[in-house]
Every structure is written in C-alpha cells, then in structure tokens.
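First, one chain by itself in structure tokens, the form predicted on its own.
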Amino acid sequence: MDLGLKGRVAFVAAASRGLGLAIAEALAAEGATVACCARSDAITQVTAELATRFGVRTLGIVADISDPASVERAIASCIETFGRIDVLVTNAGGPPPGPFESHTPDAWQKAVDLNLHSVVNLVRGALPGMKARRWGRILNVTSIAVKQPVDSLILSNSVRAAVTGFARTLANEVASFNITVNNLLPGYTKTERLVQLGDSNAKAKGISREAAFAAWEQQIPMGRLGEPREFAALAAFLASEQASYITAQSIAVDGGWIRALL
C-alpha cells in the first residue's frame, strides 16, 4: 500500500533510538523527508544512516525537548531547512518509576516538562503551518498506562493522561483544517526503556530481569513482547493519506494487554 507520504515532511522527537527511531525509519521507508531530534549528538549519525538507507532527505537536530527554547529552535531548524512540517511525532523518554513517596516535587516538575510541556510546545511550533496549508498529522507517543495504569509508574500514569486530554481537545479544534490528532499507546516493547523498567521491577521484587520480562509476557495474550517496528507501522499508517478520517483516538499496540472494552 502506498501511504502517500512521499514529499511529506515529518518531524520526530526523541528519535535516536527506541520507538522514535523505529517511527523515523518507517516514515523514511515510505519516502517522507524526516527531521529528527534528540539530546545526544548521535542523532546526526542516525539521520545520515536513514538518508543512505532510504534515499530520502534527513536532518538531525540536537535538542532537549523538556526545554521550551530548545524546542522552538528545533522546530525552526526543520522549517528553515525543509519549508514546513506535515507530520509531527511527539515522543520522549518516560519519567523514572517508583511509588508516590519516592518522587520529590522536582521529579514531578521534570516529568511534566518532559512528557506534557514538550508535547504542547512541539505542537505550538508545528500547528500554525499545518493550519495554513490545511493538512497535518499530529501523533503523540504516550503509553498503555493511560487506559490501564501500570504499577510503580505513577509519574507516567499521571502526566501521559494529561497528554490524552490535551490531544482529545485539540483534535476537535483542528479537525476542520484537515489535521488529525491521535495518540499511540505502546505496550511492553523491546526498547532500552523496557530494560530500565525491568531492572527496577526486578530489584523491587528480588528477581532477575529475565523473570521480570517473563512475568510481563504472561500478562500479554500474544505471549511475547512487542517489536519497535510493529509499533512504528501504526504511526506510518496514521500519518498517511488513507488515515484522513481517523482522529481523536488513543490506539494501543500491546498484544492485547489492556483488558478494557474500549
């Protein structure tokens, strides 16, 4: 299926590894021009490799998306280089795990800055151009925790739920401009973030990382952890021309882990 992404310009946040990188790869494979940002200067090598592999234009931008000024510079750099942003993928690493008592007010503020304010600021930068061109796709990478809270992830459970409310409201505001807004909910997927959570869970329960992973797999009807490419495939479709009537949704890629009806 041709997703109609050739010639589109995508901006993918936190794309040096994990889910962000997988999404950037999926969009580049469809012929999209891809700008990626990350805190590490490794992002320049990552984007150079994408350009070589897929024959598309790319841009690597070093930016800390928890810093509003850094976000503004990153968005401006993409627009200056490629002229616009058609597809915006907001994404960030998750806040640290732990029970309520373990998180200071500063930890809460950092979680809000990283996982909520970053989304708002990225959208603030990209949305005016989308509205002017009357076309856009906004994809927010959140978590299965917004539909079924995950134990020991109180920061993520709380802040990502706020992103869901923001996105659901924004979707109504921009629908008449042919702009869709959707949330992508990764389940237990093989990334460095999952290793971090596995180690934390293992330490708390006095078990090995492998045992922690096995316990998660037992909760998943498909009986295995997800692959980043499986998650990225949904992002590519939601960014496409074919997905033009899908908006205001929070869609899980979790192997059936969420037990809710909706």
Contents of the next structure:
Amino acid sequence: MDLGLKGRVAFVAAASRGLGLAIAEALAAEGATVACCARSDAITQVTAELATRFGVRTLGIVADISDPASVERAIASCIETFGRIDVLVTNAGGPPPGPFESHTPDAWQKAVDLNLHSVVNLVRGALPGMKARRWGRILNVTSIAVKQPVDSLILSNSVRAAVTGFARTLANEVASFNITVNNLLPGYTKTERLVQLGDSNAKAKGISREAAFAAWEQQIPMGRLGEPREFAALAAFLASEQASYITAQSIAVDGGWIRALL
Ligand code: NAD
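Right, the form predicted on its own is done, so what does the form predicted together with nicotinamide-adenine-dinucleotide (NAD) look like?
All chains and molecules follow, beginning with the one already shown.
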C-alpha cells in the first residue's frame, strides 16, 4: 500500500532515540521529509543518518520541548527550512515513576510541562499552516495508561489523561479542515525508558531487572515486549492519506495488555 507520504513534511518531537526515532524512521522510509528535535545536538547526527539511509530530506533541531520558547523556535525552524508541517508527532520523554508521596509540586509541574504543555505548544505552532492548507495529521504519543492506569506511574497516568481530553476536543474543532488528531498508546516497548522503569521496579521490589521484565511479559497476552518499529508502523499509517477518516481515536500497540473490551 502506498501511504501517500512522499513529499509530506513531518515534525517528530523527542526523536533522538526510542519511539520518536522509530517513528521518524518509519516516516522517512515512506519518503516523507522529516524534521526531528531533541535536547542534545546529537540529533543532527541522527537526522543525517536518516537522510543517508532513506534518501529523504531531514533536519535536526536542538530543542527542549518542555520550554514554550524552545518549541516555538523549533517549529519556526522546520517551517523556514521546509515551508510547512503536514504531520506533527508530539512525543516526549516520560515523567519519573514513584508513588504519590514521592513527587514534589515541582515534579508535578515538570510532568505537566513535559507531557501536556509540550503537546499544546507544538500544536499551537503547527496548526495554523495545516488549517490554511486544509490537510494535517496530529499524532500524540501517550500511553496504555489512558485506558488502564499503570502502577507506580501516577504522574504519567494523570497527565496523559489531560492530553486525551485535549486531543478529543481538538479533533472536533479541526475535523472540517481535513486534519485528524489521534493518540498512539505504546504498551511495554523496548526502549531506554523501559530499561529505566525496569530498574526502578526491580529496586522497589528487591528483584533483578530480568525478573522485572519477566513480570511485565507475564501480563502481556503476546508474552513479549513490543519492538519500537511495531509501534511506529501505526504512526506511519495514521499519518497516511489512507487514514483520512480516522480521527479522535486512542489506539494501543500493546500485545493485548489492556484488559478492556473497547
Ligand atoms: P525514551 O526515554 O527512550 O526516549 C525519549 C526521547 O525523548 C529521547 O530522545 C529524549 O532525548 C527525548 N526527550 C526527553 N525529554 C525531552 C525534552 N524535554 N525535550 C526534547 N526531547 C526530550 O522514551 P520512549 O520509550 O521512546 O517513550 C516515548 C514516550 O512514550 C514517553 O513519553 C514514554 O513515557 C511513553 N511511553 C513509553 C512506553 C515504553 O514502553 N517505551 C510505554 C508507554 C508510554
């Protein structure tokens, strides 16, 4: 299936590794022009490699997406270089784990800045052009936590719910402009974030990292962790021309982990 992404311009936030990088790779593999941001200037090496591997135009932008001014500059840089943004992927790192008592007011503020305000600010920058051209795809990377809260991730569970409310409302507001807004819900997927969570779980329970991973695998009907490319395939499809009538959805890639009917 031709996803119709050749010539489209995608902006992928927080894409130096993990799920963001996998999404950037999937979009580049479909021929999209890809701008990626991350906090360190290593991002320029990452995007240079994407350009070589897939023969597409890329741009690496150093930006901290929890800082509104930095987001504004990053979006402006992409638009200045490629003229527009057709596909916006709002991704970020995850907030720290731990029970309620372990998080200070500052930790809550940081989680809101990183995982909610970043989405709002990225959308604020990319949406006017999408509306003017009457075409757009907004993909928010959230979490399985929006359908079934994950133990010891109270910051993530709380803030992702806010993003889901934002996205569901925005989807209605922009649907008539042929702009879709969807949330992608990763399950337990092999990235550095998961290693950090595994170590934190192992420490809290006095078990090994391997035992912490095995406990997760037992909760997953497919009996294994996900690969970033399996998650990224959904992003490529939702970004595509073919996904034009799919909006306001929260779709999990979790090997069956969520136990709900819908
Ligand atoms: P990761 O930690 O492996 O990678 C996160 C990326 O975000 C890195 O490139 C990092 O440099 C970048 N980043 C972090 N803070 C940033 C900031 N302020 N500005 C710019 N870039 C920043 O994480 P991941 O596993 O790829 O997860 C991506 C998102 O998906 C996170 O929000 C995570 O919580 C969520 N998630 C992941 C899983 C999983 O199993 N991997 C499951 C559910 C939800």
